[in-house]
Amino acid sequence: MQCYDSVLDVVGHTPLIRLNRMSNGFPGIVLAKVEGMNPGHSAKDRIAKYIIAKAEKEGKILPGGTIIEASSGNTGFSMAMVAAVKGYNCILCIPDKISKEKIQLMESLGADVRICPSKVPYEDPLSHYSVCARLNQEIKNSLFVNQYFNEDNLEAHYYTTGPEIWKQTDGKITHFICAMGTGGTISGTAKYLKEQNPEVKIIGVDAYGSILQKYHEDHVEDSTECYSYLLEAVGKKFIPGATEFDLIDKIVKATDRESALLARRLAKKQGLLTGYSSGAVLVGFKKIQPLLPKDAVVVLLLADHGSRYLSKIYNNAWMQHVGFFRSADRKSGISKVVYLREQLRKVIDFYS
C-alpha cells in the first residue's frame, strides 16, 4: 500500500507557485514557497520534527517526557503535533497578542497552553520565554526547545528548505525574501543557498517596533526601536541567537497595515490564503522590486496558512477596529452595516 507511517513523514517538500498576479508588472520570475501546505500548516513543522528527533538521539528527552516551548503559535502547534505522534506531554507559553485560532489549534492537539503578557521584556519573569525556562527547571525529563537560541532551528532549514528551493529553481534563484522572527528559517536557508551560489541575495523582513533591522545595520541593540505592534511571527525585541546576520544582505521593514492588506490581496488575486507574515514578505518584495534586475528569480517564503488569522486580518470588523480600513478601503469588502456597527461601538466605548 502507498501510505505513510505518521503525519511527520509528509513534512516538507512544499511547492513553489508563481505569483503572476502579484508581481506588479515585474519582468522576472516571482515564486512563493508555500509553507502553509505542510501538515501543520507552517514552516515550523520542519524544526519541530528535526529538533525533537535530534534531542531523542542525544538522550535529551526520554519516553513520557514533556516538550516545553515559547512560541507565537506556529512552532507551538508543530511541537504539539510532534508530541501527539510521539506520546510526549507538551506545554506551550505564548504571548497574549496571538489569535484565538492558534490557541484553539494548539489545545486541540492536547497541549497545555499558558498565555503570558507580550508587553514585557523577554527577561521579565512573566514573559513566555522566562516562564518556559522556569518550567524546564521544575519538570523532570523535560526539554525546553528554545527555538530563539537553538542552532538546530537553523540546521533544520539548512538540510530541508534550502536544498528544496535550490532544486525546485534548478539553481536559478537570485533573491530569497523571508520574514524574520527567530531567524532560523532565513539563516538556515541562506546558508545553504549561499554555499551553492554566493551571489544569491538574502532579504529579511522585519516589523516596525522590532530591533532586528537596526541591529543588522549598526550591530547595536537599541531598545528605543521597540514598541508594540500587531504583526505576528515577525520581529523581535531582543537578538535571537539562531539568527546569522552575516548571511543576510538587506533587511526591510513592513507595517502592520500594509502586511494585512497585501495578505488579503494575495488571497483574492492568487487564491492563496496565507498568514500575516506572508503579507509582510510581500511588502518586502514591493520595497526591493525597483532594485531587482529584469531577469531575477525571486523566491518568497510564505510561512503559514491564513486559517490561523480568521479572527484578525481576514475579519472585516477587526480590520476596521484597528484602523486598517480607511474610508477609501471600505470598497475592499467591509459592509456598510459592519462599518456603522463598529463606529457606534467606538462611540459607546468612548462615553462608557
Ligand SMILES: Cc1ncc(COP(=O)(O)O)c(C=O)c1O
The other form holds:
Amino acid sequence: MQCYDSVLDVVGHTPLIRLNRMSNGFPGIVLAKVEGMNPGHSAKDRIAKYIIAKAEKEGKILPGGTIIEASSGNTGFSMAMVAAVKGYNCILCIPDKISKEKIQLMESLGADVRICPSKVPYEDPLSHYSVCARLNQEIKNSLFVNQYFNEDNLEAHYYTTGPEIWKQTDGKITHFICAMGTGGTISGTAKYLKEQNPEVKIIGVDAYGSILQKYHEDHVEDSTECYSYLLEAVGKKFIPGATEFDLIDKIVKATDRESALLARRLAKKQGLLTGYSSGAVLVGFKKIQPLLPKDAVVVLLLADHGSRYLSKIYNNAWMQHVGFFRSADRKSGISKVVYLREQLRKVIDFYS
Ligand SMILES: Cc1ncc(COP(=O)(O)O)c(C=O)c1O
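Having seen the form predicted alone, the form predicted together with the named molecule:
Every chain and every other molecule in the complex is listed next, the one we just looked at coming first.
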C-alpha cells in the first residue's frame, strides 16, 4: 500500500514554484519555496518534527511529557501536531496580536493556548517567553522548546530546507530571500547553501519596529529601533540566539502595508495563498531586484499558508481599518497616522 505511518512523514519536500507574474520584468529566474504546503501549513513543521525527535533521543522528554513553547502561532501549531501524533501534552504561550484563526487552529489540535501581552519586553514576567520559562520550572517532565535560542531550530533547516533548495535548483541558486523571526530558517538554510557555494547571497527581511537590521549593520542592540507593528512573525525586539548574522549578506526592511498588498497580489496573480511574511519577502525581492545580475536564480522562502490571515490581510474591512487602502487614508484619524508613517519610512528608506 502507498501510505504513511503518520502526518509527520509528509513534512518537508515542499515544491519550488516559478513566480512568472510577480517578477516585474526581471529577466532572471524567481522561484518560491512554498512552505505552506507542509501538512501543518508552515516551515515550522520542520523544526517541530526535528526538535522533538532529537529531544526524545537525548532523553529530554519522556512519554506522557509536556511540550511548552512560546510562539507567534505557526511553531505552536506544528508543536501541537507533533504532540498529538506522539501523545504529549502541549502548552503554547502566544502574543495577543496573533490572528484568531491561528489560536483556533492550535486549540483544534488539543493544545492549551495561553495568550500573553505582546507590548511587554521579553524579560517581563508576563511575556510569552517568561511564562513558558516559569511553566517549564513548575511542570515535571516538560520541555521548553525555546526556538529563539535553540540551535536545533537552525539545524532542522540545515538538514532539510537547505539540501532541498540546492537539489531543486540543480545547485544554480544565486540568491536566497527569507523573512527573519527566530532566524532559524534563514541561518540553517544559509549555512547549507554557503557550504555548497560560498557565492550564494543570503538576504534577510526584517520589519520596521524590529532591531535585527540595525544589529546586523552595527552590532548594537538598539532598543530605540523598537515600536509596535502589524507584520506577524517577522522581526524581533531582542537578538535571538538562533540567528547566525555572519551568514547573512544583507537585511532589508518591509512595511506592514506593502507586505499585505504584495501577499494579496501574489494570491490574485499566481493563485498562491500565502501568509503575511510572504508578502514581506516579496517586498524584499522588490527592493534588491535592481541590484541583481540578469541571470540570477532567486529563491524566495514563503513561510506559511494564507488561510491563517483571513481575518487580517485577506479581509477588506481589516485592510480598510488599518489604512492599507488609500481611500481610507483621508477618512479616519488612525488611517492618516498609518499613511504618514508609511510616507516617512519611504523617505528614510530612500536616504539610507
Ligand atoms: C509565517 C512566518 N514567517 C517567517 C517566520 C520567521 O522564521 P524564523 O523564525 O525561522 O526566522 C516565521 C516564524 O515563526 C513565521 O511563522
